[in-house]
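Given next, in structure tokens, is a single chain: the form predicted on its own.
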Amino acid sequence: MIDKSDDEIISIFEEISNNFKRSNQYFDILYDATSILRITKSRSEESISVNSKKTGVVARTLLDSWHEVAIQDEIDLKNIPKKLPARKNNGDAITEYDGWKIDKEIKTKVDPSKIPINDKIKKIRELFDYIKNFDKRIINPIIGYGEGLITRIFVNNEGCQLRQVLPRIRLFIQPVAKEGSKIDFDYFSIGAEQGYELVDEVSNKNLDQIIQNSLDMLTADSPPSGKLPIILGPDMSGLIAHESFGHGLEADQVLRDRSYLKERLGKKVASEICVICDAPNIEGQYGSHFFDDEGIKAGKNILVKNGILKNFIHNRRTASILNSVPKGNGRRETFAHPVFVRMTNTYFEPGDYKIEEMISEIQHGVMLIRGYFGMEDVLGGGMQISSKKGYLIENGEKTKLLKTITLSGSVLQLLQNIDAVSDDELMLRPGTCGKGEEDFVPVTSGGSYVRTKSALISPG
């Protein structure tokens, strides 16, 4: 346990950093304090997981590769310089940036730490009971609540002194409905860098709609199969931007020859009306931060502009190797996890169509509106994602509600077939993303409505 004030930590980090001259080698040190609470309730279980302020420090230097040391005991801080190798005249092994300073703490309207845990459990039980008692066809309300408070302090030998405190909260509701032999559901998910006010703002009217959405799925039709014009809701366009496309832009994959986009930089990869971005600096979003875990200031990264692939997604090392500019995508799950190139808030920017106009121009097609599952294929550029529900479009009108729809094929072909993007306000949904099956970090994805002339769909 490292029990020091934030000012004391910065002072100690400065002292440690002075042992490493920048012209000889790059050095940085990161403090991580994370508190997490999770509550899950369903018909079969009620679980509570509490991790109250786990702290640790990771320091590293770059020689031919990264050398890191992670500690949890305060007494080990003074030994960090002894545990890392030293070298002279190796400072140009990685690009040098100007040092900067920031001290930011996001303030919440309702501080979750001030709400007793028993009150939070009571609230989840109240939500569960309300949903369960709404209609006898609701057989299993599933509710997940999560909150976290993360403090990161970063110092390096380029002059960075950075501190950020980020509260994150998330609520997931899935009312499972059954009638006869039919079982189905819809779901609701919100999350942000906010406080407990996010939960308090969920009204009975909201719950009624969530429940009714699940009940409606019991009578939904199966979707058609084949190549059809489709409209992707923000959930689905976000899945495309993140899973099917974004993972192929991670520059560590590019350097390992594991990305189908390696040779596409500066080339056309999408329709001229497409703009796709990753931006960790969007205020209040679940995947946002002021700086990443390598001390890089969060900034907007325009990945695709007017259909042309403009940038990959970088950490410090990949940006240095590929002579690019990092925008804040070097991320760790905690101090005990490695830094990887990771997405943050990844989305399609709004266009200039009205959604009603997009629908009216389709004679026979499908709208996919609830992102449910996505699988990456960074080597081949294949697409395999599903929407929990959608709508049939007939003669320019949205008609029948549809069950799960799978979208497959080539992601680049889909992107190049896009012929309309709606002017709706940017809509993002929270989630977590792993590098493989571990190292999870908070992200969001989304955009507005996107129409493509032809895409391969089938029942989910």
Contents of the next structure:
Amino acid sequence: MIDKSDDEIISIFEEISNNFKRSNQYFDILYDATSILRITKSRSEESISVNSKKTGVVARTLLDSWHEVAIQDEIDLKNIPKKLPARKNNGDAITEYDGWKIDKEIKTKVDPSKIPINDKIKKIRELFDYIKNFDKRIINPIIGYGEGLITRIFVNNEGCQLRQVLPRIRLFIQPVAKEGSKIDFDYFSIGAEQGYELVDEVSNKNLDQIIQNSLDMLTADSPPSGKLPIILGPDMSGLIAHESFGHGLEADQVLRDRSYLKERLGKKVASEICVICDAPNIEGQYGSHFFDDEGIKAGKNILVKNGILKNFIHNRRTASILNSVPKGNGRRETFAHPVFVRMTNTYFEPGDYKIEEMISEIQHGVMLIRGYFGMEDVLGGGMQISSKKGYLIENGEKTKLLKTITLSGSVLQLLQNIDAVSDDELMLRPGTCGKGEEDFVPVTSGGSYVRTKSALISPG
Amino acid sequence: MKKVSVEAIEVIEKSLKSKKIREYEIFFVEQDIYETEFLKYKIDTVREVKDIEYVVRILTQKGDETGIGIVKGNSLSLPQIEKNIEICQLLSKENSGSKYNFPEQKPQKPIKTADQSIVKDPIGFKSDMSEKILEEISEHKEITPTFSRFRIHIQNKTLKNSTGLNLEASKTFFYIEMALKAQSNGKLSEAWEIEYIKEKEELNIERRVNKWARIAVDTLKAKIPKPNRQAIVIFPPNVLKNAINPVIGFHALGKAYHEKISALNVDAKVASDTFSLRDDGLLEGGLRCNSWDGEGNPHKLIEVIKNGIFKNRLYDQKFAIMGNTESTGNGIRIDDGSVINSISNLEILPGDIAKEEIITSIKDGYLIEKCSWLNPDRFSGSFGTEIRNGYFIKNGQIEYPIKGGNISGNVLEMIKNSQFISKEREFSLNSLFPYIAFKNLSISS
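Could you please show the structure of the form predicted in complex with the partner chain, as a counterpart to the form predicted on its own just displayed?
Now the complete complex, all chains and molecules, led by this one.
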């Protein structure tokens, strides 16, 4: 535990940083403090847990490779200069940036720490009871509530002195429905860098819809298999932007010679109506921050414009090697996890079609509307993403509700086949993203409705 | 590894007692991590992590119900420990659930879960393994590595509660991730593999690199599989784990039974006659191998499915009390410090046919080496996933590699349709599984 005030931490970090002259080698040090409250409730369990301000520090330097040491005991702070190797005249191993300063705390409308714990538990129980009593076919309402307060302090030997305090809140509702031997569900998830107001905004009308969605899944049909015209809802277009496309743009994959997009910078990768972005600087979103875990200021990165690949996604080192500008995508799960190139808020920008128009132009197709999960194929450019539900489109109309649908095939083919993007307001959904199978960071993904002429689907 | 737990636990326990808290539990974990990440053939990042954390759980009994407070922290300063205990006490008063009490100490089978040679010299071992990884990769001129990671975890865990239970365990395990790329005539393919490995002997870098390099090279020639709505498909252990664990491992739980969502009824036929599944927290080589589970109950071997018949559910302390039975050692400690009812290590008993014989017995089928992400729906068992690496089998022989297209099915149905089970078994994470050929899966492309 690092039991110091934030000002003291900055001062100690400055002192440690002074051991490493920038002209000799790059050095940075990050403080991470995380407090979390989790409440989960299901038919058989209610759990409340607090992570009481877990703190730690990670320091690193770049020689031929990164050398990094992470500690949680204050006593070990003084050993950091001894733990990291020193070298002379190695400062140009990475691009030098001007140091900068920031001290930002997101102020919430309703501060979760001011709401008594019993009020939060009461709220979760009310949600649970409301859902349980709505219909006897709801056999298990699963509710998950989480709030976190993350403090990160960053100092480096370029003069950066940065501090940010980010509140994150998330609510997940999954009413499990059963009739006969059939069990199914739909789910609802919201999350943002906001306060408790996010939870207060969930109305009974919202809940009615969430429950009805789960009940409807009991009578959903199996989806067809094969290549069909499809419409992707905002959840699903976000999954394409993030999972199938965005991971290939992470520039560490480019340096590894692993990305199918490596040779496509400046080339056409999608239809002309596509604009895809990653932006950690959108206010209040679950994947946002003021600076990343390498001290880079958050910006907006236009990845694809008019179908042309404009930029990769960078951390400090990939930007240095590939001569580009980082926008705040070097992220760690915690001090104990490595820093990698990571996405933040990744989305398709809205277009100018009406969704009704997009549906009416399809004779036989499928609409995929509930983003469920996906997996990247960075080298091959393949995709697998699943939608928890969808609709059959017949003769220009949405007809039968469909069970889980898996979408696969070539990402670039899908992007180049996009012939309509709706004018609906940008919708971003929260989630967590892993690098491989670990190192989870908060993100959002989204967009509006996107139509593609042909894509391979199958039951999921 | 510097061991701070003894003194820290004493301080926490003293503080709990001074507040006259009668039912408490302290779980203390010290962890050292040593990692090397490679960019192609070069070391890119070297990391060392020293971490500790503790979890305090406090119970408040309320007649037929129990409130459980859970607080996780890493501060060893007395004021912060006291604050954490106060929060924990408050949570236990506000929380309400079914009856629960902490287990008492019971006889446990001692097992070795830490390799002392790793504990003594983790950096030396990591360095040897790093060299070995580069050496093995360099042997294969037909592939190039894009990146790799090798990591050692050393953990010391202590669990103490107010019934007098006092347990300690040390554990070592490894993480390996590797992406090997093959290319020819403008075509690219890769084998990207991730494994958590419990034992040093199971690391077997040479075997792994050989296999992954072969998959990468073969995938260069891969074709999209032909659609087949009633396909015979062989799943290797690492793919099978992703199907069986989340579905059968879920429906077998006391929790699933009490939530009325288990599709498995005791003594009912749920799988093919040759299919037998055990949960074994004592299984040496399984990632969750330990003498005791997350709340201190002894791990044991439980027959879940025997010759196709569902025999036993898996209980943690909470659901055991609810079901008026005994814990089977299936309380797993998760990240937020709470204990959930879950599988420990799953083991499918071997069959009597060699893996190669399974292939020769199949007239028209598929061997799936890797899926994109199988991720079945744990309630229904349904899944649909993209094929990343695999082979088409024709007249008992591997005909050609396949990639792309989807495989879909239902895990609860699949185990009723296992046609061949191999003699050979392999560890993958917390599973020891054979190769199994299943009938009636659907391939679409």
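Residue numbers count along the first chain shown, from 1. Rigid core: the largest C-alpha set superposing within 1.5 Å between the two forms. In this text the structure is predicted, and so the values were computed from the model without any measurement.
Taking 2 Å as the cut-off, check whether the CA of Asp119 shifts that much or more between the two forms after a rigid core fit. Comparing forms between the two forms, the Asp119 CA shifts at least 2 Å.
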